[in-house]
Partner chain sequence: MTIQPAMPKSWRADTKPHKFCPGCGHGLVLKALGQAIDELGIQDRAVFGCDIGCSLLSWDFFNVDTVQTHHGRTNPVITGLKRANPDLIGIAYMGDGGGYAIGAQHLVSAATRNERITAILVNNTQYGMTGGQMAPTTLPGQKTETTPYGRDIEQTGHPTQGPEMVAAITKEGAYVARGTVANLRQLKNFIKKALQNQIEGNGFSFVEVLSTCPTNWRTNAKETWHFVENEMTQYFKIGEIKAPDSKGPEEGQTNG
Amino acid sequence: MPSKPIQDEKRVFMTGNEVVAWAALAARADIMYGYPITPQNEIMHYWTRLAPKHDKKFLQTEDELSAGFTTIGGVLAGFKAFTATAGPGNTLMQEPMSMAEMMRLPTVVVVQQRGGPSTATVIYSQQEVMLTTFGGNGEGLRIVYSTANHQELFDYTIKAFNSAWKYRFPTFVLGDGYQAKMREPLTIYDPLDKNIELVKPEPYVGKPGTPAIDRPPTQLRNTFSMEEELFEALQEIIGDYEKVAPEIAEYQSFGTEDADLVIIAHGVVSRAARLAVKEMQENGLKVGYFRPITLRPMPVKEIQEIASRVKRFLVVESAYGQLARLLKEAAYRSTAEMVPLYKPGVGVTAEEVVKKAKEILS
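Now that the sequence is in front of us, could you give the structure of that chain alone in the form predicted on its own?
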């Protein structure tokens, strides 16, 4: 058996779901819990092919609710556990992830978004943004990476495990049905070869020794009898989250310094936005590009800086303003106008972005 799951850096041509399975393996994940739902099914399929070769485990549960809670159980036992889902499954997953938020457990969930509401389509959308960033009861104290291509699916799946275990907040990789099913080239690698230190898991229960005698007792509470107790606990958790949010937040941007219009998109739609901006810049138009990589926490400081000097944003998304809601909160008190290009559950092309941007500029 190889000592490392990926021996050498190499170029490959894979589907996004296959990429996620390889990335979880590279991150030294121990076990996947899951339940089938399109378009994430192949993450489970590829993982079960890889798992026996590398002494890893898989458990298919009876539904996504169980998949979420068994992932929590694996984490409590000290395993790098993860799950994957989409659409209605993501809805069910919010109850266990709210529990993980309250108990500060490092869960990892990969979401391949599909069209909604309800069953809707099994193809593609960006309609799970609000669900993933603020889903469940609670305050949405979680980390959400929005990926745009297969290389990022690989990189940020690895990073998700590190972020989850470092900060102890539920962590999501927010992909989509297009990324899940299409093939494209990327480079896979062992993170240790790139000096990426992998955060090691530790058990939260079942530790050796007697609590309060040989070691401190483990307090993992998610039920409170009094309002004041809950308030006190939340103040501590919120304080921890706000403290680390600036170092977690990530973004990409270019051409925003003197732009008349900044185009904002995330995930796979940002690919079309990026192409559109480059084409317009080549034609002499003052158009900038901004893409939040983390949707939770948002890169608030950077958004506010751009909003202070730009008159108009063009917000492009395959949803009905879910990204825009996050942007409006981040750019609070800004007078910048946010012009929509919303296509719920439908892909967006660079040509559509160029056309809309030129309408605004004219």
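Now show me the form predicted in complex with the partner chain, since the one above was the form predicted on its own.
Since only the chain itself is given, any partners or molecules it might have are not part of what comes next.
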């Protein structure tokens, strides 16, 4: 029995990458496969320091294709396997994750977004939203948690392993360079001490017994010779996804009931949005706040509900309308106006949000 990863609940002051390594340990992840890319490198650095002490494994691969496909191998063998990437690495990661999507493999990928397109900056952005939610030649059948602070990075990394193994869809924790590199206080804990159940992994291949004698062989494929065959397989996967989507979807909101304007943001930008909304509310403005925590699946019901009574949204993001695209789809049929505050590749401050909101309201 490997030692308990975190003895007692404790307050710590850590970078987000360190937080992810601790969270993976707390979630009882077994193995990480990874390839260096900024700004996620320190996840590997911390994991490789922690892993041997806790009987965990690590493999540095030749690229992100390999990191993704070896993660798939680890999952097939029945282990909680994960990887971490960013930017161009996330682009390559989409190939293995499309396989995971088709085969319902519970891979976990932590993405620390950097500037794009291409290699751009290693610093920060929210430009990997489309890639992480709908990347690959697939249908976006995955779970994507967009975290806003270090406590969430810890909580949702643990949750990502649980959701992946419970629902059997590839699961992503979508962070960014600011979250990766900043230090913040948070509480780390052993989820078992808080009665958080940890979903147990199980092998897809190599189960006990001889195939065809003691059990049927596991034969997984993602190639179909007939259109109808593929259609049927997809109907089932899509059906499963639709069924569990409402229970997976998460969001935060306040003050939307009688709002003239609702500000929507995700991830670290939602912190600026939240501050801005609080400040404006204190000044008597009727402004509300909404933040999808899951970007796949989106909290569609809640977005539609708000969109049915609010006339205007202000969509704030460090990308050129990637969140807005998801919102527009979720709010389909609503006539609510979506005013953009897009700052691709750069951070957004509460002051900027307040200024923009006041312009709209005046």
